[in-house]
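As a starting point, one isolated chain is supplied in structure tokens, in the form predicted alone.
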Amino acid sequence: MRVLVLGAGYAGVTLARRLESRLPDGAELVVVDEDASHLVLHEVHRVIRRPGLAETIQVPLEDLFDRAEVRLARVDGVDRDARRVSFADGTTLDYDYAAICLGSATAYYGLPGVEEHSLPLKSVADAEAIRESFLGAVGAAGRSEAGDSTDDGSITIDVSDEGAMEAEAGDDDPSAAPAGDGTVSAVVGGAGLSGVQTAGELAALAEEEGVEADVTLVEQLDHVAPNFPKNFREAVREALETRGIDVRTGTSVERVTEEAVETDAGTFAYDTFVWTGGIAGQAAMGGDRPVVRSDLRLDERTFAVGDAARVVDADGEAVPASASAALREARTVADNLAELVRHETEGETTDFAPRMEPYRFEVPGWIVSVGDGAVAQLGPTVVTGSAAKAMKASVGAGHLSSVGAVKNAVDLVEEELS
């Protein structure tokens, strides 16, 4: 009897660790991931400003499991009829039960130039690339400013009619090109929680570097954090605007070139462009995120957990893609899957399979960081300031502690509250 857990993100790690103590002794448990470490993904935006945090938010898979076998491989496809998983290296592995916890990929929606010219945020390497792009622009802006100076150290100012018109247009027109005044421009596409946190980090990084920066957050829908309650959305927007971030909601990206993001509300020049505008299924799933109901099953022997699926819970409610949901889904699946394996391996006399416990979406609240600040919601109450910041630190630390990475948890709290 072989049980496969495909993916070692929030859902996969939580599921596999729970199965270690729940599966019968004779069952084989295999965890598959292409990366040798588990990433605390909701903290990866911090690496944009704090590259040293990369080690803290990654935990080697070999440190996480006692019983499960870890196989490092990229899943290429899942044949549910044959109960066989194929890998990018050409090998395959059969299963009796499997849980697909592969997470999601960045969705580009076929928008011209978006994938080609943007930086995503799905990994430590992505965060490092965003940092490098932004700081590279900072360096170039500094050199440009120095190049505009005269020999005696004074700065040459264009006072021609044409220059005056360009400056005047730049005051109100987002399509105006940068004036070459040393200002760095960053555009973040998508104002979900990842986009909000990315914009906050870039604004804070500019402040730390002592440079002028125009950070613009573009969102097609009418609100930032559009899938969340109204008072949370409003507090997040206020936190962004307080930090000087230009929030452009109700604005659709139409095309992106090497130098600018073209929208239905104008054109935004950029030095760094980050795209967090949506999620799609992984290539191994044909780019799809299949719908699963409250039992989280694609078929009798295959589950889909976390962002790999679009989940409808026991109350018929669509479950938002989030770490909180993935963790709780994984616990439900672990208990149900273990019951199925026990029923099959221990020779139950009844012909009826165990009843699956339904998953019901219940989370205590939401939290998002915005630079050095944070916004949290607990029930109907929205919290900001130091209390929200402490809560944000406790979430990541709590997850690290739950998987046994206590030192990482302590280091994360110290970094978040410093």
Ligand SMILES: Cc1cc2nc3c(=O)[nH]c(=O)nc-3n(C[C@H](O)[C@H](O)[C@H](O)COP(=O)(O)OP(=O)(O)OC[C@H]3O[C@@H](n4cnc5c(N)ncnc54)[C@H](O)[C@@H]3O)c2cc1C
Second form
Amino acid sequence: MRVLVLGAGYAGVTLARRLESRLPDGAELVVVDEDASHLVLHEVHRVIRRPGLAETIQVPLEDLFDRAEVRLARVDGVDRDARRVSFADGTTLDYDYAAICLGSATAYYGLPGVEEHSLPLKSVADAEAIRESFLGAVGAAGRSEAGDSTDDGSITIDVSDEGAMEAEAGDDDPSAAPAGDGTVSAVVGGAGLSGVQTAGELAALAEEEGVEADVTLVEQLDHVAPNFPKNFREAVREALETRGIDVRTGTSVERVTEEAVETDAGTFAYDTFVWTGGIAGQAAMGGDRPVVRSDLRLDERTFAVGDAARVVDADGEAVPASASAALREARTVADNLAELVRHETEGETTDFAPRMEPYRFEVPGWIVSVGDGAVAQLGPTVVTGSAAKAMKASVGAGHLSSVGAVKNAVDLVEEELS
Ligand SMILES: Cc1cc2nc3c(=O)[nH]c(=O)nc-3n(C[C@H](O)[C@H](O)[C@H](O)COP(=O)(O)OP(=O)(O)OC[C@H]3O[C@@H](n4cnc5c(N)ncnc54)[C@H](O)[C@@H]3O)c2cc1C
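Having seen the form predicted alone, could you give me the form predicted together with the named molecule?
Now the full complex is given, and it begins with the chain already shown.
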């Protein structure tokens, strides 16, 4: 009896750790990931401003499991009929039960120039590339305007008394200032959780660097954080605008060139363009995020958990792709999958398969960071300021300690609250 967990993100790690104690002794448990570390993805935007955090938010897979075998490999495809997973190195592995927890890829929707000219944000390397692009523009702006190169290669830049953020707030002209006039322009496409937090980091980075910056957040729908409750959306928008971020909702990106993002509401020149406009299935899933119902099963023996699937819960509610949901889905699947394995291996005589516990989408609330601030929604209440910041830090730290990475958890709290 072999159980495969494909992907070691929130869903995969939570599931596999639970299965370690729930599966009967004879069952083999294999966790597959192409990366040797578990990444706390919902904190990766922080690396744009705090590169030192990269180490804190990655935990070596070998430290996470006692019983599961870890296999480092890139999944190429899953043949559910044959119950066989194929890998990029040409090998295959058969399974009795599998859980697909491969997360998602960035969706580009075929928009001309978007994939070619944008920086995605799905990994530490992506966050580092965004930082490099933005600081490169800061350096160029400094050289062309007020900047003085110092002997050690760092740049000093004059800033107005009002501060960079205030200078551009409320500007009705949709065209951001082009690069080279001393202002750095960043455009973030897509105002979901990752886009909101990326815009916040870029604005805060500009402030720390003492450079004037136009940070524009473009969203096709009418709200930022469009899949989330109204009071949360409104508080997030306010937090963004307070930090001088130009929020353009109801604005569709149509095409992107080397210099500018063209939308149905005007053109935004950019030095750094980050695209967080949507998610698609991984290549291993043929680009698809299949729909699963509340038992999170694609078939009798294959589960799909977290961002890898479009989950509809026990109440028929579409579940937003999120770390919070992935963790909770994984807990339900661990119980159900262990029950199925027990039923099969312990020689149950009844023909009736065990009843699957349905997954019901329930999260205590939502929290995002916006630069050094944060917005938290707990039931009907929205909290901002230091209380929200503390909550945000505790969510990441809570996850890290739940997987046994206590030192990383402590480091994260220290960094977040410093
Ligand atoms: C910048 C950013 C900020 C976010 N902020 C929040 C937030 O504040 N709150 C929140 O709830 N959610 C947030 N999210 C969303 C959250 O991170 C995702 O919903 C969550 O990571 C989904 O978990 P998962 O386990 O399904 O996938 P992932 O965490 O993406 O894990 C997938 C795993 O599969 C592996 N993998 C992928 N393809 C292959 C392959 N072919 N072969 C082998 N291994 C593979 C990957 O290496 C990875 O380890 C944010 C996301 C981003 C990018």
